[in-house]
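Just one chain is shown here, as structure tokens, and it is the form predicted on its own.
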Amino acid sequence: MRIITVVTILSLLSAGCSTEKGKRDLVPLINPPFITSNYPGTPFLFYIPTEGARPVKWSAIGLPSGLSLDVSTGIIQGSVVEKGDYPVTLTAENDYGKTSSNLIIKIGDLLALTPPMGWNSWNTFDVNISDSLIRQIADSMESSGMKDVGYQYINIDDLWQLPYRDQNGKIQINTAKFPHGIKAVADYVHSKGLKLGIYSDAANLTCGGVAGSYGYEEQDAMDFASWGIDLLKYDYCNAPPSRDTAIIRYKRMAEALRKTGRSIVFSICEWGEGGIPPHGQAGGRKPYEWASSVGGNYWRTTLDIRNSWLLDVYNAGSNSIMQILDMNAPLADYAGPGHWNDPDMLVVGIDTSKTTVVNRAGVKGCTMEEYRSHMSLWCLMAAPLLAGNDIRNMNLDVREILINSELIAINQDPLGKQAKRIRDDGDAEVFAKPLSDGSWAVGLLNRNDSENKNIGIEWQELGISGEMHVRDLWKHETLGRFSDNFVGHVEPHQCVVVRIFKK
């Protein structure tokens, strides 16, 4: 049996390792992550994200004590007890060939051990939630292939409760969008190997006026642990600007969730560097300086994207893609391993012609090109991928904008590092990140609005030497072997991404 192991699979897609692309989308590829975890004693779910032609029959050889895959679905579950890294060996196969990889399970006290990757309600639908629509972007992230390349979370935002709490206390699920309650999503959600997050806020009222989690910590948990959610998206609208607040106000709430018994990724959601008044407060309460140590798995660092390149008029609360660029660029050092900085959701493929929050006034949606580039700089950030647009309707580029494997691969990849801007050339940017194969990926953006650029990456600016091989991760192709530096021919608000590696 051959073993793909992550430099391989990387090596492979580098090398574009068959003349047939035709046969070569039918056999079975295995994508990232190529490590996952949990908590000990909580439940476990992971599909493996394959690509190929169905019906694909998988295998698993080493699955610790507590865990079993059906073969037919491709799904891992059960339950861990013990503490430790096991590695895994999983196998794809169909009728075009067999493809394998290892997978490390790592059970301990840290989840989120890449960026999270899935779709939120927010920034399409906002209020205009329900039962049947998150049940049918479920069988849309099937059917498009996004499960297959790494899409795991679907996540409900604001306003799925009522604004009031029952007699007891207790946070009430609007039934008039979800009739069935929200356990009965996440059950149907879960038997696609997908996962399920949920809403709420460290205040009284959440930003659209409904019933928050402040004071009801340790019983929301509770109710959303029950309901089977994965992840909880937590927000600071309506609560006292003090970061010291904000502080104690989330490692509240992780400390809940970490009591419930399952594992619970958590989005610290409280907008960084900004804030809008009379929530914000000057300089913002930077939570990428504390967000980690109160239990966060990812916080916000920026206001609320907009679907826009650049906002030519003011906004209020939010800020446009090459403005969550140059706040989040520089924090690369605060980003790693279950810690992540989150220049928020992706607008890629929103419809401009919905009256939704992120198309707000002087908002006037992005090109095809500029969505690819929003896309290259997420993944070299290694930012959260949260799609936002009807993934039910979407169009092929569109589509073919978020399942680019590739390039999902280095977002995923598990040494777990940042690109930095290693250049600032005025129009002309470079954005360098380090690979767990010593591989680099390297980002070239040309920001002027009109002129085309050449746009270069010397050797030594990476540390490197000697001849190298260069592929360009969105043609998917390797472009040659270059000894001292690649230039890039760049279009206007194009950000072409290569991989840097030696055979």
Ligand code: GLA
The other form holds:
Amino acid sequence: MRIITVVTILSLLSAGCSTEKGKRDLVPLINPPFITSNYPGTPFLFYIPTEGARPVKWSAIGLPSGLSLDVSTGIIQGSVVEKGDYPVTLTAENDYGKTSSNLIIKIGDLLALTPPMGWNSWNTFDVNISDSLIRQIADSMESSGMKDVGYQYINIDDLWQLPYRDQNGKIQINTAKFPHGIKAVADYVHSKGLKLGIYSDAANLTCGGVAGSYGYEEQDAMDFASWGIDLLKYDYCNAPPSRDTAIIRYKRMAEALRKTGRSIVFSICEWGEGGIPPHGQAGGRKPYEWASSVGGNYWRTTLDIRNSWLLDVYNAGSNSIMQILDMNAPLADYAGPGHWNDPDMLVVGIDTSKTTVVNRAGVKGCTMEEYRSHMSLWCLMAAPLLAGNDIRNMNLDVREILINSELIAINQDPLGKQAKRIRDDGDAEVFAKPLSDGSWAVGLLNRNDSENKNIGIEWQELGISGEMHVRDLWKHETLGRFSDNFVGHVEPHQCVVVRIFKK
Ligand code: GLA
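Starting from the form predicted on its own above, please write out the structure of the form predicted in complex with alpha-D-galactopyranose (GLA).
After this comes the whole thing, all chains and molecules, with the earlier chain placed first.
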């Protein structure tokens, strides 16, 4: 099975990342994000996500002073001192054609202007992380095509550290796992135009019982920066339950990160409110109300996700995909460029035979249709897209879900609106996300376990009128022109996603 997968992927790659969509996929296509940001005077790194046959030659017109493009790798690097919005025209050319698109490079005080995309080690690898795993993941990010549709961050989660600091109070890397240190891994990841994230906790110990950063915020932030870290996920295990304490501790780390001279995205992993309080602590701290003002770029809104559509048995400290949807959907107004609700990482394609936390007792895994719906809903909700499966060995169905660039484009839309659940008719739900070009992305979700449903959207519900084009973002097909409404045929646990546009 594994050999077949590798061979199939290799043959796809030799055809220039072409999939079943055929030869037109050989022509270069530049994918979002079309806006990216950095703090002034800090190292800037951006790979222009581009699908199509290799080799590609890139060019960029209008790069601000301090940045340069490597025309054969598509990586822009450097540092920009002056704040400002810099519009850049990008071009990608190969033997089959040429394409251009616009990118805005914003040098200012806000990172993560679109939801961060990447991969995180926790959901599949748990404690089993290492230098070689992270390098292999970086390689797979390229060979799978994920890098070319915008996945960028590779995040090392808990248990890269030792439980104790050294005699100078310095946090210690577990050298059995990372024998060359973290910087060597960061250098490797950066050489591919990708970014490296790391994990710590606002207490003495992390959830996994190794050293956290409480009381050492500035020292650890400086260490992370010196290693070349680009993102910090900051957990709240073993910390006092009070909301005021959480606010103080997160603010302290945000300020420490800001002083480092690197642009480090800050991920607040404080689980949010509701359900069973995790790790024996009180919930209800509502991070969505304060996380942005203390410097968080995204914040968890729920307990830990499980590899399950629904959970039918008690599963401590966890939520299913549907529970998470119900907790995250009402929070749409809190999301926007630089500050996103985080309904936790993707479980698409996680192998249920592995004994990891997401696969605890009672967890069944999901059908491919359920994984498609999970991806659809996370894209509609402008959630960070952090895959957690073993991307070194994924099958084509899983890969097709993760690299659906039409769906990713709605997630990465620069307007930065989270879809609202505009209708809830029992098992039939409708989600609508306005997009920067005046079009709408609409999700039609059937939560019924066995019955098909026809779920409709009326133009007046979106405040639009007249004839509209409707494009199905899973079929990759424009379905035609419709006046007044569109009705989708939706199977059990399916989420049809359409883009509705005037033309
Ligand atoms: C918490 C977080 C998870 C993961 C683990 C690591 O449970 O919510 O996402 O980081 O800790 O121990």
